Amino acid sequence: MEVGFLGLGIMGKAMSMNLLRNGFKVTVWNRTLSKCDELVEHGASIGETPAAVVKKCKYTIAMLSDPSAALSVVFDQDGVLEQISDGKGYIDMSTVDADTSSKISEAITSKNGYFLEAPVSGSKKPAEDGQLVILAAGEKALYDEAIPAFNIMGKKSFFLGQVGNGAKMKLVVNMIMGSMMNAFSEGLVLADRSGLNPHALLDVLDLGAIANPMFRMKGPTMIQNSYSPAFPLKHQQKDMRLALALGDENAVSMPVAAAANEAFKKARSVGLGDLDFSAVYETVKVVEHSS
């Protein structure tokens, strides 16, 4: 099976590498073309533009940073839309809002292409291990055809119906995750300032009803002030913003998520945006200390 892959950031690089290692022929593109080099060493071909990748491949996957990047790759000069045509499938696995997905879907289908949104739950390590959760919506026939690739990149795929539902599900999941990370950060600071051993807190949490992989994985590195980016904080804040906008659309009061969003914005304002989203812990420590 031959696929195109647009976007070789933290996630896209790991996902496309898994496809290569499992026998897929992959043609890659990235805005900074030098990021393609490692994939080429493992057998990938390079497309000079998104349009060139789509022209060559029946199926093209995109994994881009935000809505503006997702739209740019489709609509700009030498973009996806220039070569999408009857029978070609475009699968956008970026985390965007439902409106962005709908715009892309309408454009692709207007050229008789097939569209599927398929954002993922999971960060760098699950991407590397092929353990992502794929939240797909759109053209069911394309979903069925993409299952062999999804089974390599992820541990479970969901088909959620019409375009927009995948984007909404991803935003709800990441909104919950961002809110939890803020509560977790406050708990670590409170334990420390109260004279408790933070490592003991992690052990207690891990044996209770709120034990979860995120606390287990992030807690020890947070205590060590280590924030190598598995999921950059700036992207978490973008997802909080988009989730809050979804809340506005549906008249859902979200004070916890709104407070978490402010904490992530504060972290971005002091230069933590490119670190892991768990670096929000640093802003909690500063706020608590200054008070």
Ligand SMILES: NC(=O)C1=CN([C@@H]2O[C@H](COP(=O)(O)OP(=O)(O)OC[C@H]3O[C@@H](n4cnc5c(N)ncnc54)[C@H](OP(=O)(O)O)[C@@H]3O)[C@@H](O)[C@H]2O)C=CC1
Given for the second form:
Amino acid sequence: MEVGFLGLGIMGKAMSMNLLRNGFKVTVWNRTLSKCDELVEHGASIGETPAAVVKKCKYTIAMLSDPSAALSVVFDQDGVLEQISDGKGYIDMSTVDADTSSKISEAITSKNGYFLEAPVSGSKKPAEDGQLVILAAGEKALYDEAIPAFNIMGKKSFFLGQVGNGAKMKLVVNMIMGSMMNAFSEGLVLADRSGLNPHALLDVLDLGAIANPMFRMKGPTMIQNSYSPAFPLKHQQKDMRLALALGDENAVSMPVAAAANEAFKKARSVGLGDLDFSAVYETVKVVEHSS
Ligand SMILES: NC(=O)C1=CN([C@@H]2O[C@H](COP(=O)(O)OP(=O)(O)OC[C@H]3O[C@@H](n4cnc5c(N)ncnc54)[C@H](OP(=O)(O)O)[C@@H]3O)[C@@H](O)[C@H]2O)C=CC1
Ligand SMILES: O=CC(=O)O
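Alt. form predicted together with this ligand, vs. the form predicted on its own above:
Following is the full complex, with the preceding chain placed first.
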């Protein structure tokens, strides 16, 4: 099966590599075309533009940074829309808001194409290990067709109904994750300033009711001030911003998420946006110093 893949960042590279390793023929495109080279070494073909990829493939997957990138790849010159047609599918796995997803869905379906949004939960390592959680919504027939690919990229796929539901579920999850990361950072700073060993705090947390893979994985590297990007902080802040907008629409008060968003914004403003989202810890430390 020939599958298209647009966007070879941290996630897209790992996901498309898994498809290749598991017998899919994959045609890739990335805005910075040189990032296609490693995939080509593993057997991928290159499409010169998103339109060229869609022309060649029955369905095409996208994994792009944010709403503006997702819209640009579909609507701009040489974009997806130029070649989408009867029976072709487009699956956007980027984390975007429901409005963005709906705009793309309407454009694709107006050309008789099929659309599925399918954002994922899980970071660089789960993407490399084919252990993502896939939150799909939209055209059920395309979901069924994509299951063999989803089973390679993920450990579990959910079909959540109409377009927008996948995007909303992803934003709710990441709003919780971003708030937790801030609480965790504050806890590490509080332990340290109170004269406690932060490693002991990690051990205690890991044995109690709030043990979780994020604290387990990020805690040791945060203590070492090491923030090699798995999930870039600028994307986590984008997700907080979009989740807060969803809260506005639904009149849901989210003071904890709003405070966490401010911390991520602060981290971006001091140049930490391309580091892992756990680098918000650096900002929390500074705030604590100045108070
Ligand atoms: N990293 C993670 O842990 C997770 C990320 N996500 C979500 O997945 C998506 C991708 O994340 P990730 O791979 O980490 O991000 P990266 O920043 O590593 O990659 C972003 C990708 O988007 C492309 N891109 C950015 N702007 C444009 C544009 N205007 N036009 C075309 N392409 C563009 C980049 O191209 P170029 O190489 O040219 O810059 C690159 O391929 C995001 O929505 C993120 O929120 C979801 C779950 C986990
Ligand atoms: O979106 C990020 C993740 O870890 O999931």
